[in-house]
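What follows is a single chain, given as structure tokens, in the form predicted on its own.
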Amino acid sequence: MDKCDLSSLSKRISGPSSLAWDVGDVASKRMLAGEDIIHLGIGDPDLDTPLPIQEALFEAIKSGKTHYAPLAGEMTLRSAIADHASLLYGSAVQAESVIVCNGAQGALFTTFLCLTEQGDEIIVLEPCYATYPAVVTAGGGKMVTVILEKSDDYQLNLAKIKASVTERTKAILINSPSNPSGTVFDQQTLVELACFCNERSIWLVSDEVYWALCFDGPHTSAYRVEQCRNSTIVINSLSKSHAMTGWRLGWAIGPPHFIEAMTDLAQASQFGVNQFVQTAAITALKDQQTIEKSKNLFISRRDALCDGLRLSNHLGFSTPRGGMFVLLDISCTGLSGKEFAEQLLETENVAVVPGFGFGQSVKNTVRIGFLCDEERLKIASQRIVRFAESKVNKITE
């Protein structure tokens, strides 16, 4: 018997994007299998929740918050991301402008579904985080490729972004701190960006979730421009922020009618986000140590990799002013991105994640996080180096 077909979704969601965990993946079944592996792959640090998130999270429980939650998300955590935003952004922000999602990425894959449809352009700038693909077609859309130059370290480049708009384009989806290039983006820049999207009609969604790791400033956002908001929309969650990534909580603000629309998807695909994992987050929204805390120590570990990887006579890369992650250059060995997170794991049992799953301008790099104590990241960084260098003689013999 033939296989029943599947929809035309099931191949925009599964595009080359989707196989850059592939090397991730090795390596975690290795470390299940007892291997000592230094796994800097997927953004997911080996830090736990705060102490005080988890209590509230029990006490949530044991008071019977166990229930469907609003669609939308329990208001009191709604005020809560509200109240946040507001200090965030620097202007109010109301608990209206708020949806509760299944973490960032489910924001972000609801956004676009409540956006975009069938011809459709959005463009996105790459180097770019590797779900972005499947995200911005599922509904049909094309994706639009704005490439960001190395040599302006992966800043906006407004000339660039206009030149690629047609009467087609519905949105441009950007990221600040980036993944995987660790770049913050210029505050004037993102206000004019948010201007000319507004003056175009245009959504302008900016995924913000590392905003509590911007290292050499504060954080810069297109929500700043209040008289834009109305066409602007952030996506943002605790996950980076708060050691929260399996918690799977998330939220969206925009405008009235993109919060509708929004909550109606909800109704049809999560029915709501458990409340007492709505109930912990309040409390870790008025957590400010954690996060300064945080910052620094992503600050000290970032510094451990990148000296280490100095040491290096060939590789490139730019420091990264935020985010977890060094997009690091590895042309010289000859090699492209996946064959050296390949290789790189095999003989030195270190995982990275291969620069083509972030856009083909960026194939002959890796993402590598600072995801560990900085004494597995100067021994990581040693064997990093120690590969690629073994490579680069091999050329030059």
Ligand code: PMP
Contents of the next structure:
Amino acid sequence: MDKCDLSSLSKRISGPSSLAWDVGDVASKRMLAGEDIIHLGIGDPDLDTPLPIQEALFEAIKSGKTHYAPLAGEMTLRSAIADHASLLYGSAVQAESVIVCNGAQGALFTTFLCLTEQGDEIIVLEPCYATYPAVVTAGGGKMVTVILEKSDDYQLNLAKIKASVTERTKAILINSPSNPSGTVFDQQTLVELACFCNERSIWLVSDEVYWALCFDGPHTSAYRVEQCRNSTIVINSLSKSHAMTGWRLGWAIGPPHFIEAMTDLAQASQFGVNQFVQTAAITALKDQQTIEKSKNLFISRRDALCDGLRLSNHLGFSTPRGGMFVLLDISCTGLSGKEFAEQLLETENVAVVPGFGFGQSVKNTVRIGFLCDEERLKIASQRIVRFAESKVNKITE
Ligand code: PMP
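Form predicted on its own done; form predicted together with the ligand now:
Expanding to the full complex; the earlier chain stays at the top.
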């Protein structure tokens, strides 16, 4: 018998971006076999979830929080997220505007299923987080790419975005602080984009998972524009702010009809989020100390990595203003990002992500996470520079 066939959806979501993790997977396998590899490839730092949050989880289990939770989330957690959002965005957010999801990834996936009609155009800014193409196409959308310029530090380019809008544009997906570029979008431009979307009845979906890691100033967000909140959706989580990647606790914030649709979808898909995880998440949201500590830690890590990379005469990058990653231009080596990442792992035991996962326009880059301690980051940067310079010298010999 022939193989039983799969849906066209399964084929649509297995695009090139899903191959970007291959180098990291090889590195992980070699690490499991006992090899000493500096893995800077997955956005999952070496930090443990703070003890009070762990203890809150044990307590929640012991006190019987082991049942189905309400589909949109425990009201206590939705209120805590709303309070947190009110502070972050500078004006009141109601608990009813929040739905708890399985990580920001779960929130992104279900958001696009709720928004998109077959063939709707979704504008995505490149370089973009590697799962966006699959998220958009899984929802039935057609991805329209707007390329942000390296010379502009990958800042929002309103003129380009506006020029890409058609009558089929359903949503614009943005991410700040950005994975992979480390850009933090300027608040004034975000205001203009939120207003433009609102006027044109286009959804603006703002992925803010690195909200706690803005290095140079306060968090910026389109959701600050109160009069545009009926067309703006925030995607967020505790993964990066509290070293909780494995907990899978995220949320979306949006207008009532969106939350209702997300709740219906939650019934059909996940049937809610773990009750004990939700209970512990309230402790995390109140833990301001961890947020401050982790921001300072990532600034030191960024500096350790960037200082090391600056010792190269040829490699190009912008110092990240937020997040956990440096996007390194390796064109000088004559290699593609894929070749660079594969050979770097082979010869120097450092794992990074090839740029093609974030879009064709950055295929000659690699993404490096500042995800381990400063000492190892210094060693990693020395190895990256040594490897890159050896390739440049070959070209010029
Ligand atoms: N969006 C971006 C930009 C990310 O970098 C990530 C995680 N790497 C996610 C969403 C998903 O985050 P979560 O762990 O909350 O699902």
